[in-house]
Amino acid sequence: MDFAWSEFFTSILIVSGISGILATLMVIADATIGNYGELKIAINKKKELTVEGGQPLLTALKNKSIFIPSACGGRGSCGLCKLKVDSGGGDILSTELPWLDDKEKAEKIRLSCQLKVKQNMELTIPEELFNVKEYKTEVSSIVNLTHDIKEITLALLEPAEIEFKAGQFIQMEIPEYDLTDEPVYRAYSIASAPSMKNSIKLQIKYVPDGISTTYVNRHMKVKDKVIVNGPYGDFCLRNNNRELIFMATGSGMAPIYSILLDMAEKGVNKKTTFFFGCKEKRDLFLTEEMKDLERKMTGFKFVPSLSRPREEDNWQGETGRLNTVIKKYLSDTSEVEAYLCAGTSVIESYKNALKEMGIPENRIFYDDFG
């Protein structure tokens, strides 16, 4: 049987017609019934913004330089970026509902990277978020701290100050490049002391094929122009003289090393347990600056513990993880206090601990970077 090829460029045609045609429609929907104009949004009953329809409520927020906390740029993957929405908001989206919990719907909660703005809408906005500022940066050093964490300085150009409290954390911007054709947000804890205002520190783990963490280490240099904004966050040392017990994994040292040198620096001395747990010896780091904050404080003690060290480390301190290692330190925990800054599974073993040994729930704070 001869092969009708008339028969199959027709085909082709009337398929590819059919494509141009849904193309035309999908534009045309886009550029009507998806053009909301501009609409309004009202903050808190006193304030008023003008917005343009259509995109995320915390990119129509952010446009106006109101920051809300985003660890993960707006993906809709860490839950940071709730807002009350009062009303304008619509039914709650799939994308919302696994990061809001019973009492958080009935209350008008809501995802705001995930929820559009397709009509006026009233907020409820805490009032510590007006206080959040953009900053413009040049990054003044890059320090190589393990194999895979780089300690970066920014330098405050415009505001050429921050203030921001010990265990806080600012939002990075990374301008488009080969994984990103549009500017993203990461967010980064402050790994310096409060006191040191013209410039921030911050330890970045580089994480393959992840966005920021690529970046950082394959483009990034010295006096590179950065935005960054905050700060933001209250994984911060509550006033008590309760003893404290720090845990942490990773660059998850960065919050907790910016509350040890404000704590050196203000000469609060009460005993103090740091338990950092790495894989191998090589993933160890600020040992020297650790010694050093031992010196200065009194009831300070760091604890590092090694999971899996090789022979040639020549390791002759603590192994294991730190949900056991933690139990050879703690006899009395009726007046301990513990922050813990690590990955979601880890931390949820080591509040599991925490909790068995008698350290109530109210008692535990954590930084979770996911």
Ligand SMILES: Cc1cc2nc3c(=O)[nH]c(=O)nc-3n(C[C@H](O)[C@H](O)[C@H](O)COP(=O)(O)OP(=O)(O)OC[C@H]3O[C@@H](n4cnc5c(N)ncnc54)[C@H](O)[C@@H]3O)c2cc1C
The other form holds:
Amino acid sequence: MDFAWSEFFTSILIVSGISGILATLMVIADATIGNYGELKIAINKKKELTVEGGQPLLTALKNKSIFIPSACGGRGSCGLCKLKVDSGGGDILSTELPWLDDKEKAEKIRLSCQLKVKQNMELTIPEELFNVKEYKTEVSSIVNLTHDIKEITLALLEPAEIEFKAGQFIQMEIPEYDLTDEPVYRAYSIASAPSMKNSIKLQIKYVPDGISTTYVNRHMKVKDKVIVNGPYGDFCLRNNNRELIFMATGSGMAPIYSILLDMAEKGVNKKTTFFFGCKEKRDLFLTEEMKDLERKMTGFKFVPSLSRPREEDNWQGETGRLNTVIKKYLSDTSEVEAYLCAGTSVIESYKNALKEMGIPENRIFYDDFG
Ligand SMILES: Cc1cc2nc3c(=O)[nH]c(=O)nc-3n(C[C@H](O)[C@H](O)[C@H](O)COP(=O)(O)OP(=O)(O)OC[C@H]3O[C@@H](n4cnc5c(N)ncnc54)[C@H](O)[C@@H]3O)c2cc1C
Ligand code: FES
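Just the form predicted alone so far, so send over the form predicted together with the ligand.
Below is the entire complex, every chain and molecule, led by the chain shown above.
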């Protein structure tokens, strides 16, 4: 009996040892040798790229000037970089699973930042993404809009002009510095009108210890060269006669300001209310610009609300969260369309409030800053 047990344990040890060695060899092969050589990526059955194997698909495409939307810089935490991989993608990875529903899995949708190019691939990429370009820009001004939001103006150097729709965003490259040992990309909504083609404005809110926003706050200066790519996104006005409401907090102002400037320039003048939430008066910005828009568009009203005004704010306007404030202003919601821009949890709470007021989900559009 003793002999049988020792034989059993010896066999387990041998099998585990061999599996361990094989697994280690595979990891080493994948990480260090990574010798997949040159591989082919066929796109939309029309064109073929030759890329270096072993890199994430998102990076391989970017290196060939095909820019797939990404807001988290390839960390698998935004879910924007989805692509249809018709063949050569291998099994879905555990890091992709939280972002893919059953329909997407069946349709071979994958997260391009997680998937590495390890064999020849066939992809289907929406045609509009081929219009996305990389732009070399120069910082032409940095203005403090509030104590934690900066307006950055980027003058376009090459190409010298950009075409975008009001409400879209770009990805900005943050170079290697003490918080990151490689360049990272972050998404920022364009906060200027599409008619201004030779520069773009961004409104960037400081996130403590955030890689991009710390860089912008501590290191970015006028005349710095900055790489961006875009435009991306469909947080744009739908073409109909519905009454509009916008709801935003903080730098969620950015895409909505671009949409409002565009409306004013094009003479669109329908009933529009912009509810803007802040904590206290020092978080409010662009109030003069909003008054100017109210003068230009008689159907437009700006309604800021402070959730925790200080006594010295001497605030006479609305107070409390926008979920409650909107109820005072909206009696008939039968023809209302809503556009929301904020962080994920705030958007969820706005959506719920709007749905409770009878606005169906298909009339609620949002830009989730994460
Ligand atoms: C489509 C889109 C458009 C966007 N447009 C804008 C814009 O116009 N202006 C703007 O300021 N931001 C915008 N963002 C957010 C922006 O992309 C970055 O996520 C943000 O600037 C933080 O980047 P970071 O590198 O400084 O922080 P990271 O290094 O990415 O994050 C550091 C830590 O902060 C947390 N964190 C990340 N973002 C936030 C946040 N917003 N608030 C609180 N905690 C956070 C992270 O979970 C992490 O723990 C947009 C995002 C998306 C998806
Ligand atoms: S780039 Fe954000 S999940 Fe892929």
